[in-house]
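Presented below, as structure tokens, is a lone chain in the form predicted on its own.
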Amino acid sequence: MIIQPKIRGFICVTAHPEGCDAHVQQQIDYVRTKANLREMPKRVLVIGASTGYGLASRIVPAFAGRAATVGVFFERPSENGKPASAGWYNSCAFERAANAVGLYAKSINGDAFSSEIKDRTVELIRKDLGTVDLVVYSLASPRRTHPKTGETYKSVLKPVEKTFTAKTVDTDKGLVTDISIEPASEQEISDTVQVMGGEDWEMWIDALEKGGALAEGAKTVAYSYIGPDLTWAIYRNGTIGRAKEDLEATARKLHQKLSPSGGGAFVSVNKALVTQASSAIPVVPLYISLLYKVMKQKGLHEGCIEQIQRLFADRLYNGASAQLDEASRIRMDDWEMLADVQSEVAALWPSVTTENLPQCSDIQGYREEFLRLFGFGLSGVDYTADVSPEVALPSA
């Protein structure tokens, strides 16, 4: 079949297998341009390993340090002749590339919040690797069924305490409009913390430790975002921010547990990037479009793979220190939050309109990066050619 992008709202409902393969290979090629990293983890578990920062967190230790990797994700394979999800194709491409150079790479597809998937993962690690010395928690989901109570929680993207009004953009149509979002209820805040907070991360570490699958001196890292004043009300001071505060509290708790043996738990605050998760947050896509314009002009732009390569090389391994901020967080958003970068973005914000959007922002770059998430717009891929949507995961 010929697969073309079909966009509905903030998501693309199709994905291109050869395009996803090319996108993964681009990231592998970038890592290979860097020197091999010292003191890298050798056995890595990535929870939420199929897209964005999670996928990059699998590629970097594998191709910069020849690590064995286990990836956990919840993706849709091809069914009834329909394309699989981008994350499925990404994971297939990663495993093939890893196997081609003799690297161990196996994946588990299922609900990472469930006890069943945790148990299966521990069993696989114990059987094949013995233990893991790095656990990356990069899970992004709109809902979570609690493994003990069976209750399902849904997250919301809302401000807290008062209505938030600001500019936003329809990235597909290029329309800049104002949006007003009513504040979340206490129940919605609590539910969002249940989905996106730190409890599941802690459950994973406890399951690995109890199952004897966590190495002495193991490290674990989860990903977060803070952002500027422009997005503060909807992000850091909104429901997501409450969840991220819980995540940071969990990091401190886990660090106390792991640090005596030489390990540690960290939250890495990463840069704003086009991901499937960030595309769903009101206001954020417009901010990213302006940010990209400024950072590209200054030669400071990074994508997921550049961010994670720098995280491993400069903060977690390679003889580097984590360089924590006053709240014990790793700040990979350091270039984004430079005063001159933020002042230029803030200066553009009031004047951006539908009419001048292409001139004021990098909306075209945003759209291109969004499509690449689903395997479209990659050079060297013939999108007019007939391709099979059915691609097997080597380790399935």
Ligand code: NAI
The other form holds:
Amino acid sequence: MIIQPKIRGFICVTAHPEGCDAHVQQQIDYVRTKANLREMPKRVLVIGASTGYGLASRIVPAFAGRAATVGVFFERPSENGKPASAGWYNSCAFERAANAVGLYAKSINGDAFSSEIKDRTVELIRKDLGTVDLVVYSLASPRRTHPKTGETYKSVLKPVEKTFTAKTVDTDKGLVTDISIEPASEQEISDTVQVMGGEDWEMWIDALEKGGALAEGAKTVAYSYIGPDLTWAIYRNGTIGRAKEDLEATARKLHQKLSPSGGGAFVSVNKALVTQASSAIPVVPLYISLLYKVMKQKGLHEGCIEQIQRLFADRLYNGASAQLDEASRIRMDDWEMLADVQSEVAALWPSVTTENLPQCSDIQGYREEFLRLFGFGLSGVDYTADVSPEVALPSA
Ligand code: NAI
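Please give the corresponding structure for the form predicted together with the named molecule, as opposed to the form predicted on its own shown earlier.
Below, the chain from earlier opens the complete complex, with every other chain and molecule after it.
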């Protein structure tokens, strides 16, 4: 079949297998242009390994440190002749590329919040690797079914206490409008913490420890975001921010447990980037379009792979120190938050309109990056050619 992008709101419901392959390969090539890193983890578990920051967190230890990797994700294989999800194609491409250079790579596709998937993962690690020495927690999910109570929680992206009115952009149509979002109820706040907070991360570490699958001195890292005051009402001070505070508190708790044996638990505050998760947040895509414009002009722009390469090289491994902030967090958003970057974004913000969006912002770059997430717009891929949507995961 010929596969074209089909955009519905903030998602693309199709994905291109060869394009996803090329996108994964680009990230591998980037890592290979960098020097091999020292003191890297050798057996890595990535939870949320198929797209965005998690995929990059699988590529970096594998291709800069020759690590064996187990990836957990929730993706849709091709069914009834329909394309699979991008994360499925990415994971197939990753495993093929890893296997081609003799690296162990296996994946588990299912609900990471469930006990069943945790048990299967522990069993696989015990059987094939013995233990893991790094666990990356990079889930972004709209819902979670609690493994003990069976209750399903939905996360919401809302402000807390006050209605928030701000500019937003429909990235597909290029329309800049005002949006007003009513504050979340207490129930919605606590449900969002249930989904995106730290409890599940802690459950993973407990399950690995109890199953004997966590190496002595193991590290674990999860990802958070802060951002500028332009987005605070919807992000850091909103429902998702409450969940991130909970995640950060979990890191401090896990760190106390893991640090005596030489390991540690960290939260890395990463840069705002176009991913499937971030495109769903109101207001944030407009901020990202302006941020990309400013950071590209200054030669400071990074994507997921550059961010995670720098995290491993300059903070977590390679003889580096984590350089924690006052709340014990790693700050990979250091370049995003530079005063001159933020003052230029803030200066653009009031003047951006539908009419001047292409000049004021990098909406074009945003759209291109969004399409690349689904394997579209990659050079060297013939999008007019017939392609089979069915691609097998080598380890399945
Ligand atoms: P993403 O949407 O690209 O990736 C989400 C991953 O989670 C995918 O691998 C998906 O398969 C997996 N997943 C979702 N639900 C699952 C489930 N029930 N079971 C198993 N796997 C499941 O998201 P992105 O943006 O890479 O986010 C990862 C983390 O990074 C999140 O914690 C996010 O808040 C954080 N972050 C993202 C930033 C951004 O701008 N995109 C900035 C800073 C932090």
